[in-house]
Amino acid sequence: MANIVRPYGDTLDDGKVQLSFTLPVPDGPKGREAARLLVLSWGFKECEVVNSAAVSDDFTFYVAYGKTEIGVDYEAARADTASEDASMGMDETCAFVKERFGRKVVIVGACTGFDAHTVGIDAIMNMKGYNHHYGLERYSMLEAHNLGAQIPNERLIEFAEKVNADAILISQVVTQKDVHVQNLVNFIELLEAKGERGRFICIAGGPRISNKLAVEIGYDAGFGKGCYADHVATFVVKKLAEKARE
């Protein structure tokens, strides 16, 4: 059965929106009426520019509000997650771990390229975790080591190496122009060129990193907003023995 949700801004299903954008124009009257004729072109009914303030002399922001009468099913969607399973607590997931391989899992991560941002992968490695979600480096049944920021991909891959781990964590937090998924997409291919993608589980962490998006460049999962640490463990000791399986 159809569960078809809308919109909500002052009654519900009214189809009111707020809408931010940048356009290279001059901030005024003009400006305003442009930025409200683009949002009206987009399919909405209705549109009021609210405010615009100039970037530069050529920039202006603007935000409206639109309205739509479009709707979704939202029976119909589909999470895009890296498993359906719930995640583990820690507790549980260290006694996977020793049931299921009486030895401590292995896992690397970093920020790698010229991404100086290490609030995603700290979240994620550090012992104190993010809220009220203890990191990797608290987990007894892991090794957990955190290579920071600014990691060339040579780098992590060798260090992966040395240390024989089961997984690697890449956080990429800068996307400007997509170079997130250039330095992602360069991870695999050292790795394919080495023979080694199938060494390793390999993940793929940050702000605008969905599952989709890094198993369509050969990671085997990617974490993004509203992940925990709980979630990557759950995922690599599971995965890792679903290898062990094959």
Given for the second form:
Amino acid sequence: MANIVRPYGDTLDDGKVQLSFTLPVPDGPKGREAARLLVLSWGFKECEVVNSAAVSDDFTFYVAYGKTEIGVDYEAARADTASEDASMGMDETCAFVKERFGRKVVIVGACTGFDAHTVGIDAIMNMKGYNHHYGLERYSMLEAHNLGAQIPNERLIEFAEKVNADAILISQVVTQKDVHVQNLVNFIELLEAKGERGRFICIAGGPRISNKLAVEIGYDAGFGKGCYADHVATFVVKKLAEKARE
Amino acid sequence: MKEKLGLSKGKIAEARSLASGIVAPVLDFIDGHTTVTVERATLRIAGADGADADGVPVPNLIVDQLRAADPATLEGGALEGGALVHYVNALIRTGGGTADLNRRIAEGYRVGSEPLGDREAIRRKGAQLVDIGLGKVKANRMQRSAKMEEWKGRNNDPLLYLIVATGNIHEDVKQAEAAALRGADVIAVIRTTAQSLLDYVPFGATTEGFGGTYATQENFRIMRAALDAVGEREKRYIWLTNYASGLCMPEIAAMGALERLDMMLNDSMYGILFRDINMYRTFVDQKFSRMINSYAGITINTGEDNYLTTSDAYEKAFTVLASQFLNEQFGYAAGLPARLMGLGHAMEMEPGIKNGFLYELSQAQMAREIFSEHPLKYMPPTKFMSGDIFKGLAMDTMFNFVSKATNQGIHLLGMLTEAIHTPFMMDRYIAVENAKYVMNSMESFYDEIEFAKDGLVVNRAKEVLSQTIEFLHEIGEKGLLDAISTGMFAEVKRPKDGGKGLEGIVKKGNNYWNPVEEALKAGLGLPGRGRDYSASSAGDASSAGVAKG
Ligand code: B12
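Moving on from the form predicted alone, kindly provide the form predicted in complex with its partner chain as a structure.
Up next: the whole complex, starting with the chain shown before.
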């Protein structure tokens, strides 16, 4: 059954939305009216521009409230939960690996390209982990190699080949001008050119990465904010078991 | 400035003396070596500029060709070493000016192809080039001082420091103008993601960068002109900041000195820890770059704040203080006066800590009292900023409060959207308004407030100072290089012979010749061999500092 929901201010279905944005115009009544018309053009039924302030001679910052009648069917929304599963903790994962594969699972990770952010990949991989969730290095049945940051895609692949990795983890934190997408796509292209895409489970992660994005550009999964080693380990070993069955 | 913490003077002196002992052996290594970028910085000050059709800068062409022909060329054993001697020799041989020679080099002429001519003529010509180059630097320094004197008292206190980072210098200009018009005193153009690992400085104006904009001399010029125009309009000096860091530290310092930048991010260890640049390389480069900065009256900013992104700010507070002491000693060794040392620190404790605000206040006050003449660069919360921008704004407000309450010198404004993207124009607006509101409303706070004698704030500061001394003892026993390689800073381990740029280090031979270095040392009153080629002394090093008494 459909369940149509709308933004809530202080009364059900009042449709109140708070907005703020900048326009490349000088501050004044004309600018405020332009801002109001702009908000209305987005489908809002009412709009009140509650504040405008000159950011410079030619730019103005607006705060506005809009009222919308448009709703969404909550029941129809499908969350992408592929990377939400953290059902197996460290001990369970290790027991699973021992039983299913009878050997250590090898995982290689790095923050690639010119990206120098290590804290994210470290949170997933380092012994001490993050927010009281141990990292993959502590898992006795995983052999985890964290290559650190600023690692060229070529070097990561070379290393993964050398240690015969089961899974490759890539962190991308800088996203300006979609540099992360270019970098992630380049990695997959390199693997494909070598005919090795099927050889590794490929995982992308970072604060602006979603599973949806990662899968679209050829990864097995993507992990974003709030993820821990538990999520990644669960995904990798389940996926590996699936691959083994195929 | 009123002291409030009752810190032991003896302990502070002990920490300084430990730090001085730690940097001493590193300084010995530094003085015996040059690097490819030190050579290129030297060439740049002497007039080398431009790039070939592939974008390879002229200073790189010169140094690379000399090294490729004979790796010993730069050292100076039997023959004069250093790149400059060949550039000057070629200048004499070709008979034109530097612009003409630069063009020829860009078109394929090799300065190393000429046998070295009359040495006395080379020395004379070299001295003349150094005079012209450093003369420009001195003129810039005087222009800065004059403008600051003219517009005295019109800057905010602390200086409000804002970042622009669009990747496109022309967009940066718009953002910077807007920020300055709203009240920013300092504009920092953040460098693009990849630049610190480039062993050359790109040439010309640039419009393509990721997370920042290329530092190029032309970009410096463009931004300088724009900020000067806003300054004239507002009757307020607008400081321009860039990054003398990465593999080209000294060259960027040289370009900044030539284009009148006012501040440079310039840490003695940041490149090692956060960019994986070889430690020997960084140590040699940082000294030369700091000598240039000092000569140019440029205020440096150090990067201790970064430690707290990989270490816990509460637990590892002492590493920040220890690094400040080390940066200070490296700074003095490069001729930097305290008033040009914007030692860094940050408000990065986990916001959920009970009394976290008091600990932050304590840390900031402690830095203020220990480094009483240094401007101190205070950095906002970044690590614990999140998608909850409203909470983020509250955190930034607390930060503004601490900064004013402890009389910091350079205040980098926090952005409510820190966790999401490089700042939008409106984010900066919100930040400036917030800071102006907080700081105006507590203008005289510093003089009004004291801390309880045996209270949390006072005791915490004493504890951190004691921990710092212990830590410095440990480093002293190991040696700085081993301390870094075992992860004692920022919990990052860097092997001594690892990292980028190691191959760019050159041992100086007996005949190494660098009149720029000699002139800088002479001007800064630093010990060194050779005679002073510069016309007059730089000992007065401009009144540009933002030191607090
Ligand atoms: C710390 C930090 C730094 C430190 C990094 C130190 C280090 N060794 O990592 C330093 C100071 C060096 C730094 C430098 C720069 N930074 Co920075 N930095 C940050 C900061 C403050 C925190 C990042 C962080 O550590 N978060 C904590 C970790 C645990 O979170 P996380 O990375 O999201 O990781 C989690 C998930 O995303 C996921 N995850 C991450 N990676 C992976 C990988 C896999 C495989 C998996 C499964 C999961 C996963 O799991 C983690 C745990 O949940 C952010 C702002 C912020 N608050 O987010 C800016 C930020 C990321 N930096 C930014 C920028 C632009 C830079 C610079 C480019 C600036 C410059 N021009 O110099 C440089 C980078 C230079 C380079 N070559 O990359 C921007 C990025 C903007 C964008 N969206 O493009 C941010 C958002 C700041 C901003 N608003 O401008 N930075």
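Note that the rigid core is defined as the largest set of C-alphas that superpose within 1.5 Å between two forms. Positions refer to the first chain, counted from 1. Everything quoted here is computed from the prediction, not taken from an experiment.
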Note to self: Please state whether D178 has a C-alpha shift of 2 Å or more between the two forms, with the rigid core used for the fit.
What the structure shows: no
Margin query: At a 2 Å cut-off on C-alpha positions, does D91 qualify as shifted between the two forms after fitting the rigid core?
Written below: no
Next item on the list: Could you tell me whether the Cα atom of P152 shifts by at least 2 Å between the two forms after core superposition?
Entry: no
